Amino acid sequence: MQKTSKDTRIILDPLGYALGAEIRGLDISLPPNQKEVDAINAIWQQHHVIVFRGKRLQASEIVNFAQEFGQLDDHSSTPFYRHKDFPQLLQITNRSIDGRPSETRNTGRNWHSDYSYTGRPAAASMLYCDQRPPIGGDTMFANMVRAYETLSTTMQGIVDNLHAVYDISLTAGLNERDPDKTKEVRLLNPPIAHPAVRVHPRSGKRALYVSERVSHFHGMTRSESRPLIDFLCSHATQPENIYRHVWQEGDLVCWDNRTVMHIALADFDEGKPRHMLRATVLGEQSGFIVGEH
């Protein structure tokens, strides 16, 4: 069902039961004005994932649009994968970079929230599809507010008091990259503990903040933590809690990392190009560094 926002140029098409909406009626090659930013943020807060389709964008246009929604990360925590002219853009691609095979070709192959292994986890991500394979290469998103709200009251009380330890070593595909670069990325990002339940600064909603990149809960052993991590991830990623995005070239998909986790699927011919550019909006300072448990 189409809905029209108070800004009559914006047409809203919900895409999924749990989350996801397409926004039409805006030219995103131009920086939005404040009224448009407010309208987009209201839709984003309600639907968690928003999609703009069919606009061929230059790297500079992606940056100009994204920076209207907050301070952009320069991706210094993963410095080897940045766009050469725009450090605000991360290249997620299976195309060669500087004549060498891309090291981000297998990025995102487990459930996660972006930059959860840093002291300022991403508030939002904006991923632009420049090239896609003919079939597959989809991305799935899980509504972590709904995941939290559908836990029992007793389980909510347990996770409310936990800190999840995020470890960049659990990033899918990391061990397949250049060993020297991988070592430096690990040094830049030691294990860090964040609250296992994240409160959204605008809506005040509570969202589960546990993913497959959590090694354990602070103060618990890995063997004690594992069954709970597995249960929470399985609970969050039930089919009724998922939106699956089938990419089209020219798509800009934006998600709120405080209320969503996602996974990039390997369901495509990796001999075909898949080239994405991601802008990342910095989140609030969070967490504390921990030693290995």
The other form holds:
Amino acid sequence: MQKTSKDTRIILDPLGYALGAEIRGLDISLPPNQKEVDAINAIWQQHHVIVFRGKRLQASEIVNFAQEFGQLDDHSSTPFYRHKDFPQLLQITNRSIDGRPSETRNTGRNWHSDYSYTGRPAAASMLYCDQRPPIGGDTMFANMVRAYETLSTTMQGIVDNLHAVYDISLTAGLNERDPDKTKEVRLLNPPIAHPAVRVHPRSGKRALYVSERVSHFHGMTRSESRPLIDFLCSHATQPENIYRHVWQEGDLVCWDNRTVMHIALADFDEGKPRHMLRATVLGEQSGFIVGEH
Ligand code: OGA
Ligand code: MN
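Please give the corresponding structure for the form predicted in complex with N-oxalylglycine, as opposed to the form predicted alone shown earlier.
Up next: the whole complex, starting with the chain shown before.
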């Protein structure tokens, strides 16, 4: 199925039933004009994950494109993994750095929404694939609006009244990183409680905001919280609610962290390089520090 949006050359191909759409007909190495930004935002809001493919981009071009969609994070909450010339780009890579394994090689290995452990959780992320392994290294996305809407009204009422405590220690792969850096990153990001339902500022849609990085619900014990976290995560990640992206080099995949959670799969040969660059659009201020580790 194809639709052409009015007044632009943009062509839209849905990629999944629950979420995901490819946008074609736009050269993203050039900054988009306002009409194009509006058309992209409309598609993005409806499909939650949008994909641009087939154009090799320079780091500067990724930044120039991404900044049209909001203020970019300088990634100061994880300062060690930034691109050396562009702090707006985080390097997610398994290429060795100075002969040592990269510390971001296992980024994203559990279900999460980006920077949920900060006071300004990411609004959106735009991940560019520079180099991919021959097989695998896919990323999966879950539609959290649909996850919320398919809960019973009673369960919706329960989650509406909860705050989820996000703990950076639950970030997959953190323990494999340099202990001094990890300590600093943990001190920069103490556990923080966010509403368990996130309201999208543009669409007004309600999305479940609970992931595998939640330690407990504020005011509840960990053992009381566990079954509910597990239920909500497995409810949200049912196969019907997923789009699985198989990367090609040159893909730019953009997701809305307010309505989507994602996971990076380790389904590839670690000896083969996988090199990605991520721009992150800042979200609204949210949550309160709970101050316990
Ligand atoms: C991320 C992330 C996914 C991937 O960049 O936020 O989770 O597949 N990465 O590398
Ligand atoms: Mn991520």
